[in-house]
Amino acid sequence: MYVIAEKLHQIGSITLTHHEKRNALSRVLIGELMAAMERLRAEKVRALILTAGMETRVWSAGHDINELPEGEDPLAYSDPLEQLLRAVRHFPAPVIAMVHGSVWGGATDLVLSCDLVIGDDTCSFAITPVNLGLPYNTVGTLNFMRRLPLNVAKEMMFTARPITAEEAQRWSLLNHLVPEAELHAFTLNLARGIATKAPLAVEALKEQLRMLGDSAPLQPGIFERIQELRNNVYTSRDYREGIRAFKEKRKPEFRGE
């Protein structure tokens, strides 16, 4: 079992527990996590609280690296964790991050997906697919333009350095930042408040500002520009090096080939 799940009352909260593995999104883990939303979705919760508890380092590692395919699209829009992204938009209550630990890669694209974060002192994301040569994909690519300024968007893919709570918080990545102590009670109080409103206003207001936010469209030349680019990268030597230099754990030797 990778993710315990419970209701109390009229809120939901989803555990990652697979720490051996620093909550690696896997196949298994998202099919599991996926699950337990569909059950609490079911019981109609007000509030869904995704937490990976208070006893780890490492909120998420991100995507599994070792399900990653070589030569073709690695985030395709069938990919499992592109499925959990689009399930957190879509599911009915609003959806509280609650952040202890470090985030990577797709993980912190889970995070900005939810609809609050909350976070104490430890948290800290990073955008990482330029440590793989990984070509991340259009819709988690604009998930982090509208959720930072541009530049900072900028800065953290390309640099792939982890910002901290404190920048989180200054960048507005966060919508609070709270002693280690307090984060649970904190996280936990907000969903109840959250659970007293009314539920139809909210679940509409959630989907309201959900289309509204994705309504801006792609024209067709620039989209096909974009998975034109992301080709090269996907089929390109530097992503087989990237990939096969982390199963080895050694340092990429990139060529820009």
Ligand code: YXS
The other form holds:
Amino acid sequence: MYVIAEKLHQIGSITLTHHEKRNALSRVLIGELMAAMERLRAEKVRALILTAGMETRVWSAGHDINELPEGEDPLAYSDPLEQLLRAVRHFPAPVIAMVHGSVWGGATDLVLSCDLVIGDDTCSFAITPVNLGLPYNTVGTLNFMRRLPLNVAKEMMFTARPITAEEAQRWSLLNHLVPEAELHAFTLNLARGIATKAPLAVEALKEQLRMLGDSAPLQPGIFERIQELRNNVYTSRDYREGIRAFKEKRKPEFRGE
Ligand code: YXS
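And the form predicted in complex with this ligand, for comparison with the form predicted alone?
Now the complete complex, all chains and molecules, led by this one.
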């Protein structure tokens, strides 16, 4: 079991517990996480907290690199991580990311796909495709563009540097930055407040905001150009080198080919 799901009154919580693999978002972990979400949706929770608990230094290490396909789109629509991000955005109640520890790669996209983000002093956030030579996908890139100032999104994407809790607060990646000792109580209190409100109104507002926020007219030619750019990257030698270097626990040597 890589997740623990709980329901307290009308609030659900899911804790990622695959700490020995730093909660890498593997097909198995994602499957358990989405099944837990489905159970809690059926129980009509009015808010859902997503956490890795307080014992770990790593909230999640992002996509399971061992499961990234080579020579084909690594973040295709059907990829388990992409399915999870859509499940979070379509969940009928607010999903609150409670972040203690570092967040990497696609896990940062997961946190940004949540409705609210509460972090403590230990949290940090990195987006890391350039560490692997991987082409991030369009939905994910738009997610970063919408949640962060463009120059901040660019700095995070071009450098893969983890931003600190203080930077995450400054750039509104966090709704609230609270002391570690208060993180759980603060997040539970926020969820309890939401749970006292009219659930149908909250559900409709969440879906309205998602649909209005997602409306991005994309001309077919632009879409095809993006796909060509991404295809050139994920069929490159550098992408294969990035994955191989991770598996061999060494620094990658990128040649631009
Ligand atoms: O060697 P064992 O078997 O003990 O396993 C090690 C790591 O291989 C494993 N692990 C992962 N396995 C698959 N996918 C991962 N993303 C991943 N991360 C870690 O967990 C075991 C413990 O790892 P270790 O020894 O490195 O732990 P640590 O505490 O020293 O360091 C924790 C991290 C998170 C700083 C370190 O594990 C790390 O840098 N992990 C990779 C973070 C990362 O680059 N994630 C991006 C994944 S790709 C992705 O999400 C997107 C597609 S994108 O690239 O676009 O951002």
